[in-house]
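Single chain ahead, by itself, as structure tokens, in the form predicted alone.
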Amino acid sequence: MRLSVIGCGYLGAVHAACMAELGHEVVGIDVDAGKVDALNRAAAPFFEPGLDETLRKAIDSGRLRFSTDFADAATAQVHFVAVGTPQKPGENAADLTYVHAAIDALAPHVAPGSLVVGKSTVPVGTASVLVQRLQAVQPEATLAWNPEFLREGVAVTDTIAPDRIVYGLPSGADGEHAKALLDEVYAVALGKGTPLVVTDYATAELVKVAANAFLATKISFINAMSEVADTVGADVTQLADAIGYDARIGRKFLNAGVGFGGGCLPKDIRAFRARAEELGVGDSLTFLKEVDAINVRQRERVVIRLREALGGELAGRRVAVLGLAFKPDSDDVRDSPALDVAVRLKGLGADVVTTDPRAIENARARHPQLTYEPSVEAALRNAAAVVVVTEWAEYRDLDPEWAGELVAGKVIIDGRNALNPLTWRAAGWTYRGSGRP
């Protein structure tokens, strides 16, 4: 099929490359000429494992190209809108400026009978507004909503082989037409038995934000349990193992630590709350305020543990912070707990030295006041303490004996509960985790 993808940031670039990988003819449209140039050279402007190779293969095949001209999308049968919906400055609500601009710029180039598909994460009710904007220009176009469920670090796999597909469709003949086109787009995944949920606009919009709200709640729940465990001397890891055997609960994402971050979960749960308030059902999502508060509190708890381990004084102490990205296999530092911890420590007078395999330049652009070292060895040298805040494999696999020869003080704060306490303590380290006695 001939497809266009409007917006070539994280979501759009991955979607465009993967659709071409599946055999479709794809043009990606973005207003950022520098980004378009990089993508046409198969150089993604962000790190995602496997994406550069997927881009190169698709571009070399002739099935994928990128452009700044919306007119280049005119021959597409299906147009995917994948622009960002950031949090409004000073508010919890989502900023839909880019979604509205994308629809308005695309509409004059949409052919009769074509399908426009929203993939951006939006407040419920957005699609019903956008379809009016679209059909005011092209009455014979149809709008569908097809939320994304990508996880940074495995986004290519999640796109090519998703765990479910959701269509939000209008009723009647338009909905049947939209479903037929989407079934053709996702023929490979559907042919392999991927579960498909066909529903209305509002439900499709809610699926994404509800999934993120549930995941955030699960993470904050186990972090709340870690606070209790710290107080009573219990082990939150064993607690998670025990309750995780219950099939109704499950063990995934019951890992206490410094909390969630990134460009999705934090802003999405805040926008969900804001939309609920607008709809007059704010009380139904009041709990998400505490979910958010628990998450942010975990960052301060890492700082408190370090200060206690160093005898109450951080000023002038050299601290190695291992990790800047909000999760491993990513260079994304948006709302990163790791970067936030580093900044908090710097603000308290610590001599902070940070490192990360991928995220140093993105972090430096936001916080040039920090000291950055490309190697773990350089970051560890002469440190009074070490803080692990992104669970990259190379940090999880650190040899405590080797690290002990580099540092000035054997104090390690495990902000992700990613290390083996017994191994580190046996090597002479003072180990502090979250909810671990």
The other form holds:
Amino acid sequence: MRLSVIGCGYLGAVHAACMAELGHEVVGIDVDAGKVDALNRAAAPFFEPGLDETLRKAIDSGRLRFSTDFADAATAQVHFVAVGTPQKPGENAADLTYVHAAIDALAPHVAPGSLVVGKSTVPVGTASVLVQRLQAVQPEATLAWNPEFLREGVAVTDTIAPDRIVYGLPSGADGEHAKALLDEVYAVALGKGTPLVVTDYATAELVKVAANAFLATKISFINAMSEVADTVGADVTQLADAIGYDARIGRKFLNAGVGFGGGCLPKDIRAFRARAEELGVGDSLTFLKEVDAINVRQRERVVIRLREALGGELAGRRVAVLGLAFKPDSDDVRDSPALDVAVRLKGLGADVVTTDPRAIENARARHPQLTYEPSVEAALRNAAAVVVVTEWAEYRDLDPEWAGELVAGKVIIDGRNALNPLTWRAAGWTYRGSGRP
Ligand code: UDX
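Structure of the form predicted together with uridine-5'-diphosphate-xylopyranose (previous: the form predicted alone):
Up next: the whole complex, starting with the chain shown before.
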């Protein structure tokens, strides 16, 4: 099929590349000329494992290109809108400026009978407004809502082989037409038996924010347990294993630590609350305020643990912070707990030296006041303490003996419960995890 993807960030660039990989003819449109140039050279402007290779293959096949000109989308049968919906500055609500701008710029180029598909995460009720905006310009276009559940770090796999597909469709003939087109787009995944939920706009919009709210709640739940575990000397990792064996609960997303971040979970739970308040059902989501508060509190807990381990004083102490990205296999520092911990420590007067395998440049652009070292070795040298805040494999696998030779003080704060306390203690380190005795 001929597809266009409007907005080529973490979501759109991956979607465009993967749709081409699946055999469709795709044009990705973005207003940022630098991003478009990079993507046309198969060099994604962000780190996502496997993406550059997928881009290269698709571009070489002739099925994928990127452009800044919306007119290049005109021949597409299906247009995906994948622009960002960031948090409004100083508010909890989502900023829909980019979604509106995308629809307005695209609408004049949408051919009669074509389908526009929203993939961006939006407040419930957005699609029913956008369809009017679209049809005011192109009355013969249809709108569908098709939320995206990809995780950074495994985005290519998640897009090619999603665990479910959701269509939010209008009723009647328009809905049937949209379903037929989407079935063709996703023929490969559907052919493999991927579960499909066909529903209305509002449900499709809600599915996405509900999924992220649930995941955020799960993480904050285990972090709340880790706070209790800390006070009674219990072990939250064993607790997670034990409750995780219950299939109704499940072990995934029960890793206590410095909490969730990234471009989705934090802003999505805030936008969901803001939308519920607008709708007069704010009470239903009050718990998400607590989920958010528990999450942010974990950053301070790492700082407190470090201060205690260093005998109460942080000012002037050299601290190696391992990790800046919000999670491993990503260079994304949006709302990153790791970066926030580094900034807090710096604010308290610590001599902070940070490192990360991929996220240094993104972190530096936001916080030039921090010291960045490309190698773990340089970051560890002469540190009075080490803080692990992103569980990259190379930090998980650190050799405590080797690290012990480099540092000035053998104190390690494991902000992700990613290390083995026994081996670190055996090598003479003071080890402190989260909710671990
Ligand atoms: C998330 C959703 O998983 C995805 O479905 C949606 O499309 C976008 O938002 P992503 O932001 O890529 O994806 O990250 P995810 O893997 O969900 O992790 C989110 C955060 O939670 C990370 O900071 C991670 O470190 C943290 N986390 C995850 C924990 O603190 N503990 C856990 O047990 C799991």
